[in-house]
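This document opens with one chain alone, in structure tokens, the form predicted alone.
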Amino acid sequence: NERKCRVWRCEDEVGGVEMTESGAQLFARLEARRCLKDIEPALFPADGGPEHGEVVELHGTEGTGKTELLYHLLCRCVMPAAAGGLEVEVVFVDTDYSLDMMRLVSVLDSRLNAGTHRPAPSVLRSCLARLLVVHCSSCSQLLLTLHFLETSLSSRPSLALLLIDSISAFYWLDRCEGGASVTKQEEKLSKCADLLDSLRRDYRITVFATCHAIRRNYSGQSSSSSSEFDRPYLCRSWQRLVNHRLLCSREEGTSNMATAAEGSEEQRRRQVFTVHCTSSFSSKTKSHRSSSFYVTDGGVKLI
């Protein structure tokens, strides 16, 4: 098999020495990579969270959590595993230029202090090394990055998400610059997902990209009852991709007050948010879970 038995080759930059890289050390430095099936138990079926090479899609409306759950995933996988985290490298690639630095260190601060003694300085500063980020302001520019990306993941196993906020950021743009072709609209998004699918399953990478509703819900209703608003949009080269799909929606009134019911004084207070994910294990295969959560100062708290 020509993609499997591929042979590597690059320039050392300081000895300028030509190394290559057998099929087998490929093998042993693929396998090497961290499968995130446990990345978070309570969100997804009990057949599991994501394999490798598997994608994750949230999808919802402005304010239903993507980025607190976003951020909670995060920080599950650069915390070392001491501290109940995965340990894992992570690239963030920020498509609308909404990442909150200090809403992030934050989190992972209060998550590292969640145990008897406080961690040195050192570990938080070890977790953010473990994070790079990416900024784009156009789908061209994902796509250049997503190529220069294969060098990163071909040198460094310990590599093992891919995070993507948002993957619809040029949706509009490349819909004006696309004209009356639908072809045409949806060309470099198409580029972008085909590029993906070859680093997921060259690389067994793990990808999570949040994904914007297309409209605003203004009916009042829960966005998990409107399927006008969660229909998935994106080209069908994005859809095929996606195996497990989470459907971030709010809950309003009366409804959020019966799920927290249960709970303390200070869950009741709190605004309720809920997931649904729907995991995609065959074309014939679908597994279903529904989970709640509620933000606070120091990330989320699923319920």
Partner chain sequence: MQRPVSSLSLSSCVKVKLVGAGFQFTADLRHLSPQQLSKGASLTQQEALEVLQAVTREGGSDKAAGAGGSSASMTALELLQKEEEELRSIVTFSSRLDAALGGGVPIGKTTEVCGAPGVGKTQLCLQLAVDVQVPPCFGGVGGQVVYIDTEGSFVLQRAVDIAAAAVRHCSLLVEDDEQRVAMETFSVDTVLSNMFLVRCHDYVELLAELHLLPDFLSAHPRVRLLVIDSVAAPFRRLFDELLQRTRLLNGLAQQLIAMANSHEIAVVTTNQMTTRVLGAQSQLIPALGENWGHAPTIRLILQWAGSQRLAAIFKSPCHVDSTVQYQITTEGFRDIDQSDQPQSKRPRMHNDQSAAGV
Second form
Amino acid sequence: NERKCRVWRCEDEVGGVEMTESGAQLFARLEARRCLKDIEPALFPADGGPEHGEVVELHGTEGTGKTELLYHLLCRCVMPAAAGGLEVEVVFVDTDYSLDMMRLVSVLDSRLNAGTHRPAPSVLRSCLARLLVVHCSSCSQLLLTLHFLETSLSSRPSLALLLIDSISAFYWLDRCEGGASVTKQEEKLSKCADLLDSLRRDYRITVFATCHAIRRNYSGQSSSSSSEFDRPYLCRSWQRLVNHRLLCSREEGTSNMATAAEGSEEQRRRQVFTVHCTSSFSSKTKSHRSSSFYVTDGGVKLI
Amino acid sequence: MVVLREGMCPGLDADLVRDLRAADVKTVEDLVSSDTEDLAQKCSVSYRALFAIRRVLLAQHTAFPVSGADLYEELLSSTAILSTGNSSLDKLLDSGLYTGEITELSGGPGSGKSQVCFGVAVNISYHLKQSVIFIDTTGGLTARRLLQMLEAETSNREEQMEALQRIHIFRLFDVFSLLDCLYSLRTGMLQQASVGGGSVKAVIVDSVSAVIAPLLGGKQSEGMSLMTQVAGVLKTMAKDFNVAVLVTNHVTRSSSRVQPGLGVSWRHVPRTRILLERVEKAAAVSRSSMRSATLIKSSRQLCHKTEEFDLQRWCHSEGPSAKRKLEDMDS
Amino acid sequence: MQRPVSSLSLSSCVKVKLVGAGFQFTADLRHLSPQQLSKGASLTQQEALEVLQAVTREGGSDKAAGAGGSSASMTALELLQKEEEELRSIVTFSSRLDAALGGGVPIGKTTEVCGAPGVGKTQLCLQLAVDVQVPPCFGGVGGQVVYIDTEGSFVLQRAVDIAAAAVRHCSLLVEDDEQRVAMETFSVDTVLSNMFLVRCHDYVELLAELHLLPDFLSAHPRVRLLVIDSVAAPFRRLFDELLQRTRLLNGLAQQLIAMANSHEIAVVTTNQMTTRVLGAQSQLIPALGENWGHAPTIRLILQWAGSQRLAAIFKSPCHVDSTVQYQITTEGFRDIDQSDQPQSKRPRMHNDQSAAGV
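In place of the form predicted alone, output the structure of the form predicted together with its partner chain.
In what comes next, the whole complex appears, and the chain from above leads the way.
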């Protein structure tokens, strides 16, 4: 372990943190990383929340509540324990440039204020300080950034969640640049997936990633056709990584774009989103769980 | 991917680049991903030297994390809300176009998308005294129409001319020209355009579907890739330069459902989306200038809210207080 | 943010090779010589040269922009001056329609004329093909016309009749020497010799013709009008392959507007009407689908109302939607005589000058 420690010491200089420690200390520190098993029990199969080092994929088309769900989970992580949060740090890798800070803050704010006593304004700030945001504009930058983040992972034991929104952002770019060869098309994302694999193993960090469906969800028809839109299309090495797959969809029949109408408050309340979770365990067994939620101004409310 | 070149960072000389190439390490990614110790042996260079090179290259090419608290503070101080000049639309948009975001107007032919774009451009340049970049991909823009709209606002010829000077027009009819334009705006033109008084606060693309739609359906991946790039450069431009981006899109109709065009992958690009439709009066012989606007995507407002407005009367009662900082809103 | 190589206007196989060789961003290519690049990315010298040209063009536009002289950009004020000085409209010989359109069919835009068979679409096209040649001293643009006939509906005798009427009309207006001189070269013969007629039988021929047209227009800089009568006919055969049709039409639309803009010509297309069934109701709408509806800048719908012919501006970014009445005479497309028209049917366009804002 001698050399490994040397590596970390050097890398930490890049991150601006000077530190030395023994392998035993390191081990203790990694052990201390908070487990996110109880991040949102209602979403996952009984007793099956994400363990240390597990990968969760949120899959769905636009307008199926993915973003809201993501912010819900994010808030739970950064909120102080006193307010019912997990009080851990989160790295948000924003590849879509879609992080809506205003929305996130309003969700966070309403959840912090949900308690009996109003928290001080500094609480909101300290919650946000637990969030690290990084924007990536290409798959190769994502790869380099993940390499760079290794420093933060090793030096911050309270960092428990790596969030990637979205892992599918560069899919078409890579496909086009790869030409006719599928291996070439998938090369970059495969490299990222391999790196993620080693990061989660070495640092026991939990990874959440969103994935945009690239096919239309022709729901309203039978469920047989909906298998078309939820089919995984990203590279093999990513698929192998995923332990829990949350499939988001919108319950039809309440509203669509053409039939906009009066009573919108009611309607939005009634707009129910469904999440179907499939968890795979090492023993090759799978378990499922379906849950529903609706969205209010204050964020996700699970039913 | 960035190809390794001599002189990219201290210590990376021509010999080392050649040796690395021989070890099949051609790009920064290759170097960063490979085992440093192993590679040092292969290229007969000291571990320390190679490690230093790796560290510098990584720092050069990574994206740096920012604390959410800082990001929020920065956002609070920099975000502006630009009134569209139309009270109905402002109501749907929660007081106007937000800088840093993409807002989309979807609608069929003749639903008033271009008219709304003109109105927004005129309002921002005349009332808010800020510059606007207007990218016309359909040939629908005429300066005469902008002048007409300005004439309704003021009879002062000089003010009209000043406002017209703050609207910078690009006419581009294919996706590559659009990308050329957007990338060159990013690398400096945005500041250039603001020299004439007032900074660029809005970029309008009317319409984005006109240049992208011809690419879709054929050689899939290239069209999708170009669409992703247009989306990406618009989003980063909105964020990094703190401008409001307004785009227009057509709609597709299947049976009675109206969907925004360009397919599912475009769907999540705009943060806010408004559907424009003609208000058809059953008995009217002459065509009405009434349009309905329905909010169909928003993170701030309840969706499926509809407002009606008259295209002929681009309301202008808001006055100079229309531009507000976000902080006032929050309190 | 760096610009990816894949956003350059190059053939996709060249781009794949570049990226495969590790050149993902244009910045990686800037410092290279063609020899280095052709070796590094296994391209031919020619391809390497094209790539570097595309890269320097991109870099060059930055500099042009820095000097404030990028050709693509202008302020609205500059555009206004250009519109007032250079871009004029082609009169229709119906003063009411001209007024509703703000002076006629605008140059630099695309205009679509939709209508049922026999309502006068081709008549209007022929009229415009003659009108575009009216000498400037009579308020015309003195141009030439490219007339693409896809339905075989171009009737020479009608063109002769309309041309003769237009020549007669102008000769009656002669007041000064300039106009007298202009009339010497404005005759039925010259009018016909300034019409470049193209017959296309299917969409392949039409697309091929449009592909070659920019060169033709560069060689004939006096052309001010392109007529396609009609767009709908050649695409009718593609009705089963809706996706392909939509894509081809989308591309066609951009080609037309690009041509209208860069060669300063007016593009006039015609389209048929089709029935859309909405529940129990049926509605007559322009053919070729809703997507195509975005293509023309201005959409004019010609329709029957009893025995009257009406022209309605359905879509236009610069005009009020309005409806005017017209007639087709032996002389061509004309206003309906004032006396024939009941007072209640007076078109709304008389208000639009005064109606503030639009």
